[in-house]
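To begin, one chain is listed below as structure tokens, in the form predicted alone.
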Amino acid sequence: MNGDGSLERLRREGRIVVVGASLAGLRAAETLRDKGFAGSLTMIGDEPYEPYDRPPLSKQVLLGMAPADSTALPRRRAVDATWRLGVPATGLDMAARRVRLADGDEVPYDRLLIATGVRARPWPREAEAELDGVFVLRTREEGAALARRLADGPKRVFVIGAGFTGSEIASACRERGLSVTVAERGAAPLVGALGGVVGAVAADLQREHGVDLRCGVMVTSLEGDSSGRVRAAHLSDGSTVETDVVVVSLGATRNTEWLAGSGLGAGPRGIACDAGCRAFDIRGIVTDDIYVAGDVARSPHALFGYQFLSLEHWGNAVAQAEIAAHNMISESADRLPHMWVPAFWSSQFGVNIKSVGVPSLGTEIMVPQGTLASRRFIGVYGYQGRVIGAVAFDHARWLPFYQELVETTAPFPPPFPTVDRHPDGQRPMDADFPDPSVPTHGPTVTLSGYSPADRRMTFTPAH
């Protein structure tokens, strides 16, 4: 330190440039303003509008209980920022500071923050994509288009895959008593995010509701009538299912195509960074002025081995937008790690799931309270003798006990001497989790990098 403050200008002031309009880039500006950022602030996204909120989009939204443009998210505070709306960044000069968008201005930076989210993953055939009658649901605006065309009251609603997004879809249709069709490539919803015993809980719910559930199917192709209407979606088991609206629901896309050429480490996976939020460059070195949060980050936690984790929750979006804007404007011996224990609610079907930790990385569950037949329940996951997750529907109550067992890497199965537990619980069974091999719909959390299994690279000290 030099003493004469001008490090404290630095962090203070400058030009921080936050590339994504999202829910993480809009707290970390709040963040940036309340812990004494001065300087400018410039918030580039590629929608015409303000941040606003996702989640209701699948619920509120599709239900008609709300326009899909009443979801801005409220602000904490003026940021007194530069708003460039409705134009994408197309690419990053990281040597010059400078990001380049598609209108061809060029915004120079002293720091980044990288906040681009996800895109929905479209239909693979662009042909069939671009009939009439076929969404996806991640914008605003495809919101607003869907739930036009459910309001209009479908003959059918064909939901292509049953992760959270495509089973929250199927409820909001059956609850305007629309008839949908559910097609799922793996054994049962959710499966992909909480295993097969959880999935086959939902998979009754579902057709309880009235749902018309397919799954260890494919769709094969989609078919339109003469006017460009999709009118039927083939299945790979020889089946056809009459359909005039059809939900792509396949999962997301990180949106980092724009840094291709740009020497990040940025990929499909998402941008890799450190616990302190800062991006890694192609060669693996820490960057420290551009850092990365929200849906597109890929970050270690300690709590899971080290694996790097991609989390698509709203939770972890703000925390780690929290997390950055300090970091951004702290000296390094400040900063703070983004330790937050993922966690995730779903509404469906009139039931309330919530869930905390990584349930995928688990290979075995418990249901201590409650039963699966009940569907009132918490499921407890195991992964190498310690709780790694837990999912209570409508259960929530012991969410916050099973939290801090993942926290303190609590052995499994867990011991509970005072614990109002069913009996029927206290035997732990294969999580029945999909081969990691073979895709599934819709898991919330993407593991990738280091696995704390993996013992083949070992150091010796030398004597």
Second form
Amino acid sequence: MNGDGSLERLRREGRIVVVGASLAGLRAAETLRDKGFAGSLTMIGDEPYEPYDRPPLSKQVLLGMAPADSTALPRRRAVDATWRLGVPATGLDMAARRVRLADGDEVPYDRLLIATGVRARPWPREAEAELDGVFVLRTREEGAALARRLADGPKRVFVIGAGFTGSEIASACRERGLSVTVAERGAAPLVGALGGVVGAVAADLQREHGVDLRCGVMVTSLEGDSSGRVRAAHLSDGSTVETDVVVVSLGATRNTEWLAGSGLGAGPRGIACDAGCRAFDIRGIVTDDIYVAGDVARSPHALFGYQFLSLEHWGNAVAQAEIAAHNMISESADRLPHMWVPAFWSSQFGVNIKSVGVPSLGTEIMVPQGTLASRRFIGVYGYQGRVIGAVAFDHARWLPFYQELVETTAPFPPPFPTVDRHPDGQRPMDADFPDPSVPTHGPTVTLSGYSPADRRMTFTPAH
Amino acid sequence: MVRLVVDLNRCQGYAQCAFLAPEVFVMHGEEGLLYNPEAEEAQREKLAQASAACPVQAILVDAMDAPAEAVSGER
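Could you present the same protein in the form predicted together with its partner chain, rather than the form predicted alone shown above?
First the chain shown before, then all remaining chains and molecules of the complex.
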């Protein structure tokens, strides 16, 4: 591309298509214009709304402080785009450089950014998922529907899954004075992200706020009444919980189905891309014209052994979108790597939880500041003798210091004396993460052919 | 209406916004922040002050006075 003027032409009159009109897509579009892209920009979104913010849906919206349709994202600048909203992309032709839409239209591109994000994983039994009163929470419409039902004052809300979203939903319900039961398969809430030591604190927090928390159980079935309304949930320990609202909070599924068969390295775990956000095809070859950003991306991170991380974090969507946009219209020597240090927040039961780094990679934890018992503390996670992550419970102002320890791969346990000399801060303990060796059902790639000339690669999606 | 969003990764709970624009920002717990993502037009001046006063510059207020450019499903 160097020297032949093609990059200049792209910047002046090229066609950039962004699939996914949420946080990452919008910030990428703004960055493209900021950096002088003057060609045509098309934004494709499956929801019929302009880009809106999702974190308030499980907080302000469920608390009744803000309507679900009031979270449209503020704009940094005008993007002068053609918006195709309410029309999902259904296919990609990499050779012809075209995106197919559900209405049959095809949109040609010179550069493509994929930011299709994730959706809430539905309750796996379809008939039960369709019962009146069974909800998931990811989109504006789902948030509006759940908020409406909570405002009606249900007798009991039953939350399946005590990750961050499930815990925030339970928190909002309790704040509204609703009875809540939470069922979690793991040993404690938040255990997958923060481990058992911090999970135990989260469990105490829930129970103290009146949540009927059941851990180590699975929901075996949801039962409806004759009019199709949910009335009870049956658990693996044999118990039954009567409920009129069920919120399924079992994490997210990546929106990559539309890329099946396209040849792009996309599957249930996301779309693999390099540190510069360029997508890989299924052969492991990086593409020149397709970029990925946000929740749907998986990219190697230098700080974490170049492992491919997919981060469902608000801040990651913004940072990765900015990097992808920059790289889309830059010479290869001017491209930037996406090296954002993972960070997220959650607010539940009156506690501000924030994290930096990747706690779930840690094997040990220590509490250098505050105490677990007071629910005000910093937990530092260690992995193979280095600091890999940290979590703060109502201790956010200290977190930048620990982020620096992660960024500089500081030794673990940290060599400085701990700030508060509480007994549980003195030495590391097992962070107690669940066994990662649970079976997964990821996609595979199979090879066929004998000579290099007819050697073929076939992508086999998970069922 | 004025749109806003707070980067809560940056927010450290200094509560300047909650003092300057209490109709939009409230502290929730010891250091958590809740805000109304769509404030009344009358709040615009206070919002500008809150945004400027934030020690970690975490508040983004809509850059455009008019509603964001027309968005529709049409080509």
